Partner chain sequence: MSKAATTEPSKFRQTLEDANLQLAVYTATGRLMEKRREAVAADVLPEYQELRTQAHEIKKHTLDNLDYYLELFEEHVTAHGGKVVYCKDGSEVADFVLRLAKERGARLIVKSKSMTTEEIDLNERLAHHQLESVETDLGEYILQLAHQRPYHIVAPALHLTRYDVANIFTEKLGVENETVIEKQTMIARGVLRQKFLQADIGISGANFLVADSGAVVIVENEGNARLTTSAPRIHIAVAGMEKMIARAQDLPVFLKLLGRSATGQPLTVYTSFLSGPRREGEVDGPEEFYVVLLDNGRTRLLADREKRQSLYCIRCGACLNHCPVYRKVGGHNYPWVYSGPIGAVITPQYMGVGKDPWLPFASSLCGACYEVCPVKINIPKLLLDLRSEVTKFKAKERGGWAERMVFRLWAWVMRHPRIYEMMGSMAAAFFPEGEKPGWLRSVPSFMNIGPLKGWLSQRDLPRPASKSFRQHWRSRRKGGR
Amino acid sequence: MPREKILHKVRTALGRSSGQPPAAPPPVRLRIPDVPLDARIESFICALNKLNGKTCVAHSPQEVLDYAAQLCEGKRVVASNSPVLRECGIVELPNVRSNYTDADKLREACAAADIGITSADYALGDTGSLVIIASPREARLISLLPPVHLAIVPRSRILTGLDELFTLLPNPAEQTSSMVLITGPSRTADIEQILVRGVHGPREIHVVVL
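Show the structure of the chain whose sequence appears above, on its own, in the form predicted on its own.
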């Protein structure tokens, strides 16, 4: 069937004529449920645990440091330049390397590391997802390349879900070249429907809610 005939049928079905400009798109509808912070935290932990993530609620920076020290003992660790990690004392641990400003050196460190430690800009309570906005403070390689990822998330950054995120960041591309949503350990079942973890990113993820 000739192209113009096909397009004519489509226009007719839509009640439009040739050359008529399309109607304005409907307004964006974002729904933010009224969920107390404690319920958001509980939902986030439950969702992430179902995805085989490991979670912990810390009531002080010292508890965060104790968790990180135990997890990282005897391991090669690279940490982001996040102020949250510095406030918790994580970058002072003897086997943690941080404060990278050179991209090539950071890539080498991440490729050799056993564990990457970051904070998260936000977390989504309904899906257990971490939201990391790439910046000099949070290089995305640290959360993607080492086989284990540890994220420290202040409780105030846990949102209800994507709708709330996009009310805070309506145009992410204006702020960053990359916004990564991490939902549990990396996994794929592309080959014979067999689930394999750690193919496209860390096979293990730990999240400490501060």
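All of these numbers come straight from a predicted model, not from anything done at the bench. Each form is matched to the other, and the largest set of C-alpha atoms that superpose within 1.5 Å is called the rigid core. Positions refer to the first chain, counted from 1. What changes on going to the form predicted together with its partner chain:
Please supply the coordinates for the form predicted together with its partner chain, as a counterpart to the form predicted on its own shown previously.
Chain alone follows, minus partners and molecules.
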């Protein structure tokens, strides 16, 4: 069995024996700076704009709907099952398809869609990142296959940064098989270091803060 052999080799190399507990690990040092909500929102928007992300602060679900309706006009759109999108009335827009529970059908729809709409579980103020946790409400491919991604983020969900995220979720694996941080539109600079957006993922990212 390669497993036992390799583990044995590792233990021999380290001079450890089977079942020996590890030495005390270095302490975790997560620091959450005290940043008021308004400043977090502003910093999030500023960071995302720098990455060419489009942002909008909405003061009511209606304003969110207006933004979405304008963006989606005449387009094929797939929306996630997030309750936020339903509350804003996005799933009722005429060209929006939603409520997918079958992976193959969802994939087909996303591959043909122009726009994917999701919520975000959190956002990070210092880097302009969205945090999306896979669940019955949020799939993986909606924020990935369509060339445009629109995300709706409740303002209370905007955190300061990574340290706060991992303080709230000390072990994301406990609740999901996939957590993704999305920081701006998909990009590459593999040819002559020239920046090109939308290589495999969305070339445009829109975030409405509610």
